[in-house]
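Take a look at this single chain in structure tokens; it is the form predicted alone.
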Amino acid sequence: MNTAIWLVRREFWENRAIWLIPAVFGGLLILASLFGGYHVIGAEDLTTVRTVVQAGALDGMVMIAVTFFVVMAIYSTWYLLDCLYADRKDRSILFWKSMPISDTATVISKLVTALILVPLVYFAFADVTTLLMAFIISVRASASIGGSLWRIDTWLQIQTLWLYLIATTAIWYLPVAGWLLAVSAWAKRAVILWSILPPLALALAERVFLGTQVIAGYLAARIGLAGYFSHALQYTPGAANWVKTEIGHDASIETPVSLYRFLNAGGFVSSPETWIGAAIGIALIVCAIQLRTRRTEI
């Protein structure tokens, strides 16, 4: 347990961007809410602005969460590609191999950092940012602090959404993370190109020689958000699931009654694609561990 804690601490010491990026990004959003304009199309007076702010509270909080999540996904991808490669490039791998720490523990610590700890850090910063922005916008729009921006059920929905996304994306994107770790442990240079070219070459070869697109279809479903959304989330159309608020002439806002209705935990867990991908991811992680054992400095 102590070894795992120190390995995680090492990642935070060596990669300050884990918390610096969300801190700076959250600060920019807070400054935007503090000094930026909040003009809303269709809002003709303060009463209408107040209505828009309260009606669109859930949408606004979800947008903040989604924005943080996109930034986190970009950083996590870069981190996975660089974490094992950087050790070999700066030759710190020689020091760590001299320590009584297995390569398995090292690789797993980096995997957990990318898939669990980094999302949790962004989750915390997104929460703080949302709270401060909600307070600032409430004051600027003269909205009641006890209004919909501060409803406990709305807040809990955002927390549930974040934690659900962290858990399900960690499983769904496990093969992607395993592949990036394997490339990071193997490549001597141009890790980004090596992470892209082999899958692309396989997809093109299948298309040219077999006339099929199985690999391309799998990659698109696994890497793109559409594949994840179709398994982990569900769209619930119908008036019973949405609230429509008129805010002016021919203008309205539609907000979901509850975010819980979009979660599809049962479908995600019961999907064969989920666990086939997880099995492939585990195999790639084992491959990354073996490459880490055999590779030394660049």
The other form holds:
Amino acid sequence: MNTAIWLVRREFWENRAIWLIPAVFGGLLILASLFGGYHVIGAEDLTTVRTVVQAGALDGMVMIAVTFFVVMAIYSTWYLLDCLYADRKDRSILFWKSMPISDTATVISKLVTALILVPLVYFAFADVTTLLMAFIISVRASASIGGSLWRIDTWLQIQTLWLYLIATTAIWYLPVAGWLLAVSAWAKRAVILWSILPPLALALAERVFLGTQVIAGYLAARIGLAGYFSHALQYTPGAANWVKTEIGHDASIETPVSLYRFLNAGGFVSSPETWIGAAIGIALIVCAIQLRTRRTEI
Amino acid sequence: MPAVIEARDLTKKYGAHVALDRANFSAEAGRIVGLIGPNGAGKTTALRAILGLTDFEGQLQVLGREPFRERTALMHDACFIADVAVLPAWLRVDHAIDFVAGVHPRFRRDRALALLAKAGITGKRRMRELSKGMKTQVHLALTMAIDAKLLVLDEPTLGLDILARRAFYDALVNDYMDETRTILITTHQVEEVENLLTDVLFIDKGRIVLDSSLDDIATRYAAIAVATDRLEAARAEKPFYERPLLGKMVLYYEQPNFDQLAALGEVHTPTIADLFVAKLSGGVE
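Show the form predicted together with the partner chain, please, because up to now only the form predicted alone has appeared in this conversation.
Then the entire complex follows, led off by the chain already shown.
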């Protein structure tokens, strides 16, 4: 356990971008809310204005969460691809391997960092950012809103959404993470190319020689966001899930009644595809550990 | 007491290239063993096998363990510096100490700090800010602060100036070494380690060509320098190598008749470097 903590600290020492990127990103958003122009929608009475602004605030918070999440996903992908390659490249693997730390512990520490800890860091920064922005905007616009944007249930929904996204993406994208780690432990150079070309070649070969697109279909269903959304989230169109808030006379915004209604934990856990993917992911991670044991040199 | 390192028919092939060819050697506790060989002789491969960094054919036991399968356990009792300047550029000196202290039960922080203070390296500097020599000092301090039974050093002083090299070897012998420990060391600068080695292993083309203690070398090998008039008589004693030196000829013998050699000239024990050249050049021209 002690070793695990040090392995994770080591990752944060090496990859300061883990917190620098969301810190800068959050900082920019806060600056924008401090100095940016704002416009409170005109409405007849203060109650309507508050409803409208709070509805807009929920949309805004979800937007910020999603944006942070996208940046995080790109960063984690790069991190997984680089983590086992970088220390072979600079030969520091010869130092790390002189410590009584198993290759399994090393690989798992990188996996946990990418799939759990990096998302949690982004979550924390997104949270602080949204809280500060809500506070700043509430203060700046208090004259026209007449109160705070802060609503505890909105905030709790966002927290749940984050934790749900972190848990489900970690499981859903385990095969992707396993593949990236295996490439990172194996490639002598050009990790990005090696991560993309073999699956692409496989899909093309299938199309050319068999005329089918089964592999391409599987890959798209796993990597593409649509595959994840259809398993982990649910969206039933219809008025029941949405609140329509009138703005002035001829405009309106739609906000979800509750974010909880979009989470499909039951469907995600009971889908065989979730667990087949996880099993493939674990197999690839075992491969990555084996490669890590055998490959010391570039 | 079982040997610390015991290799039987150790073989490693990279495709068609045979890096280690049925090498046999062993090292006992309390010894300082020099592994000496030309570039590409298999030194590094042998060290990698001993440290569990590479798979191999044949048998190899290090501290009673199979290194490749039990590297993690082995690294509790063994430590190594397999190359110079391998500490990553982003690592801070204080973090490096914290990390090793955190993961290695045999690490003594006070010792590492004392060694670093002696080298004049302090605090929060990152490896990228340090010179190659200083980086090596940090790595040496981290490694020598581990109470290991086996210390493996591959060219440990490359990049250090002569003062630092001397200080390192002095510390190694006087502060670090004791009868429970074993040190395996490779270096190109044989002259520098000659006085501290207790044993030598010569390796050439993947094979061990000499495995001997220094004491045995003194009783087994001899060299004499003779002028031309005595060359034929000296050659009659069957030297295995000879080379001209300042108008004389130096002849090297294995298990000679020391009395007869003494009649020809002053008999001396060849230096490790000379013996190495003699052994590897082989044969009288």
